[in-house]
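So this first bit is one chain, no partners, the form predicted alone, shown in C-alpha cells.
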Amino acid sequence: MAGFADLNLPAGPDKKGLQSLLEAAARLGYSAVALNHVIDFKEKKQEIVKPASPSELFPSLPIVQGTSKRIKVLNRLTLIVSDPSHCNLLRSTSANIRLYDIIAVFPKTEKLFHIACTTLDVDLVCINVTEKLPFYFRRPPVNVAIDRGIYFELLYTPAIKDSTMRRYTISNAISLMQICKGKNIVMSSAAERPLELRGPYDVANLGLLFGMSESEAKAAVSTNCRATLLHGETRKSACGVVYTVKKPRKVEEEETTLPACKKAKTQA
C-alpha cells in the first residue's frame, strides 16, 4: 500500500452506499480504505465473524485518481471495550480475527486505554472525540504504545457534522498531542455519505489545527496508515515484515564517490 488511505469506512449492508463511497474516495486520491466492522459489547453478545472479501461485495474497483492502479479495500475489526473482561476477546487464538488486516479498539475507561496502550495485541486505539474524555492522557502508557508500534487514530467526521462536537474533536486532539507530541497519529473519516469525506491535503491540513506539524499532519494520512497495516501483518504472521525504502544521496556523498579525473573536471 502506498499513498494515502483511510482506515475507517463504516461496513453495513448497503453495497450501493459502500460502493459509492469507495468511488469517492478513489476520486479524492486515496490509494487505499478499510472497511471497519465494529462491535460493541455493551449492546449484546456479538461474535467476530468471517469477513466479506472485497471481490465477494464489488464487481470492479474505481481506479485511483491520477494513476491508473484500482483503489485497495482492507478489511478492519474495531472493538468498543467498557469492561476488561471484553479484552479477552482479543486475547483468544480465534481463527476469524486473523482474517482482519487492521485490529482497533476503542477504551472508554482510563484503566481499559492503559489495558489497551500496554497489553492489548491490536494495531489502533481509538481516541474518542465525540464527547469530553473521562481521562487525562498520561505520558507512560503512550510512549509505550509509541514503541510498540500502535497508533492512535483521530476522526475527523465529527467535526463536520456538529459545533459542539467539533470543540470535542479539537480539545481531545490536542490533549492527545501535549503527550504523543504528534507522533504515531492517524486521521481517518468514518464517513458514512460521500459528502462526509475530505480529500488527503485538507484532512492533513486539519491536523495543523490539532497541534501538529506539516509533516506529521500528511504522515497521519499516508506513511503512518502504511506502518498500521503493516504491524497488522507482523501480528497476524508472529513474525516480522521487512519492506525498504530508498535513501537520497546526498550531495557531499555523491562527490566523493566520483573518481579523481571526474572531480578534476567538474572543479574546472
Contents of the next structure:
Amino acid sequence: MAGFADLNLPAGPDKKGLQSLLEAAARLGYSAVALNHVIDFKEKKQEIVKPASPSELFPSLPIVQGTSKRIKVLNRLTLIVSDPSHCNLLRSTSANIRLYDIIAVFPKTEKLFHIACTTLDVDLVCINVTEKLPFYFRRPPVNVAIDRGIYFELLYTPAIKDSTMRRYTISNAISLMQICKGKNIVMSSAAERPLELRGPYDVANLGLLFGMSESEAKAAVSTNCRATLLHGETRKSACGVVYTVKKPRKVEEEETTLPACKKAKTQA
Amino acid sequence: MRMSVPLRRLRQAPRHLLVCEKSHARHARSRHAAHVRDHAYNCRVSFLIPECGTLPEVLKSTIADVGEYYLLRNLSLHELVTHEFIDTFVKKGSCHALTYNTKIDQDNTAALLPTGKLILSVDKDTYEELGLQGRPSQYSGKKVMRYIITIDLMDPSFHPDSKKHKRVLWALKEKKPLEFDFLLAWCNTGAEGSTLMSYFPKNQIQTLKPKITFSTLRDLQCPVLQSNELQGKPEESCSTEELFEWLGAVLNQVSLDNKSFSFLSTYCCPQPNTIVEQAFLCTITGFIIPEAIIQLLEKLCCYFDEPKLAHWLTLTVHGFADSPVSWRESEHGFHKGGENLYNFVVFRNLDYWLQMAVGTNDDCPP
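To test you: the structure above is the form predicted alone. What is the structure of the form predicted together with the partner chain?
Expanding to the full complex; the earlier chain stays at the top.
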C-alpha cells in the first residue's frame, strides 16, 4: 500500500492559510498533498501561471505524524471546461503546463466528459458533487478512461458544508460506482480551512457509503493517488524528451506536431 | 437490486478473529509459554487483579526486573546483516528489533525475530529497486503493492563468503540503502560479551525503561466466570466473548453503568456479575520481550498459592499495530486497525483461558 495522499488542496494566495492546511494534513497522516490551481474558462481569459515551487512557498515542511518523513507537496492544475474550444489549451505547448505534476479536467457537459475520457491527455477527471449531474454516465467512455489510466475524482468537503450537497455527492458517487464498479476512483477534499480536512481512514469509510468495497475504498486514498502521480510523471517525461531536441532556430509548433512517442524512439 | 449492494456492505464490519483456548497452567502439554514466546513484539502488558488494592509481594521483583530496551536512530539496515552483529547478538541470545515510526500499510518496515529471521515488508517501488527475492503480501489484492522479504540470518549457507550474503549486503548497502529508527531488545543467554550500548555509537543509541503505572479501581462490576464453562451458562457465568468485551471496556476506562445522560457508551457489564470493592490494575508500556511476560505469568500463577478472595485475574498483552508479523511469522497487516493481542484469564485452580485476537489483515493465530 502506498502512503495516503490528498490531491486537492485549493491553492489560494494566503500563504499562512496554506501553511496551516499543510500542518493539519501532516498531522492527520497524509504523506503527500497537491496544491490545486483552478482555471475557469467562463471568466475572462486566464493565463496559466507558473506554479511556485513548494520549497519557495514553505520554508519548512511539517513532518507526517507517525513517521519521520516530511510531507510532499505537489502542484496540480484543474481546468473547468464548458466548451470544446477550451480543451485546446491542453494541446498547446505552453511551457507552464509542463510544470504541473497533475493535470485534471472538470467537464461540464456530456460531450466534454466523453472527450476527456477518450482523447484528452489528463490524469484526473473531476466529478461534480455540488449539483445534480446534467448527464448520465455511460459505460463506453468510462471503460476507455479506466484502460487509459485516468482516475475519477470525488470531493468530500462540499458534503461537510451543506446538506443538499451531501445528497448530490452521495447520489452522483453511487451512480458513478454502478458504471465503474469502484475502480479508478480518487477521493480528495477541496478543503479551504484545516477544519474541513478529514483523516484518511475516515475518507476511506466514506468510500464504503458510496458503494466501494473495503480495499477499493482504502485504495482510493492511497494506491490510486500514487497511480495518478505516476501517470502525471509519464506525461512529463515523454514531453521532456521533446524539449531536449529543441533547436534554437526551429519554431516550437513544428516539433510538437510529431507525436511524442516517435520522438522518444529516436532519442533513446 | 442494484441499490442494495452499498447497503449490504455497510452492514458488514471489517473482519476480525477471536480464538479462545482453555487449559491448565501446570498441565504437561499446556502451550501457554509457547504462545507467549511466539508473539515476539509486545508494546503493552496490563494485568488486572480483582479484590486487591496494592501490588502483591510476589510481583514486586518481577515488575522491577522488566528489562530495558534501546532506541537506535538512523540505523542502516545493512548493519543488521553484517556477520559481526550476527555473531555477537543474534547467535548469542535472542535479539528482537522492530522499526519505529513506520506504518505497516504505508512505509517500509523491518523486523528481526529472535529466531534470527529478518523480515522486510516493503512497498512496490522499494522491492523493485532492492532486487532481493521476496513474495507478495497476502493482503495486497490484485495489484500487488507490498512485498515481504525474509532473510534467515542463522542459515548455515549465509556465511560471510557465500553468494547469498554478498548479494544481500550489496542490495542493502549500495543498491537501495534503507535507514530506520529501531527499537531493540536483547536477552543475553549468560555468555559474556559486548552489550548493545557498547556496540553502537553513543549518539545513536538511547536506553529506555518501560513505563509502569498502577491504579486501583473502586466498586468495579466484574463478571462471574466458571473455568470449565467457556460459553458461559445463562444465570451462572459469562462467556469468553463477554469477558473480552468487558475487559476492553475496563482497560479503556469506559464507564459500565450506562447512565441515561451518557451518549458515549451504552455498554453494561454482562450478567451475572458481582461488585468488587477494589481491583488492582497495572500497565507496562514499552518494548517488552516474551521472556519477561512468561516470568510475569508464572508469578501471577504463584499469586494463587495463598488463598485469595479473587476468583480469577487477567493478563492482557498488546502487540504493535505496525509490526510486520503477529505470531511466529504470520503476516500482520493494518486495514482500519492493527490489533494483535492476547489475554490470559487465570483462575484460582490454575485453569486458564487464552484469548487471541487479530484484526482484518491477519492470519488466524496458532
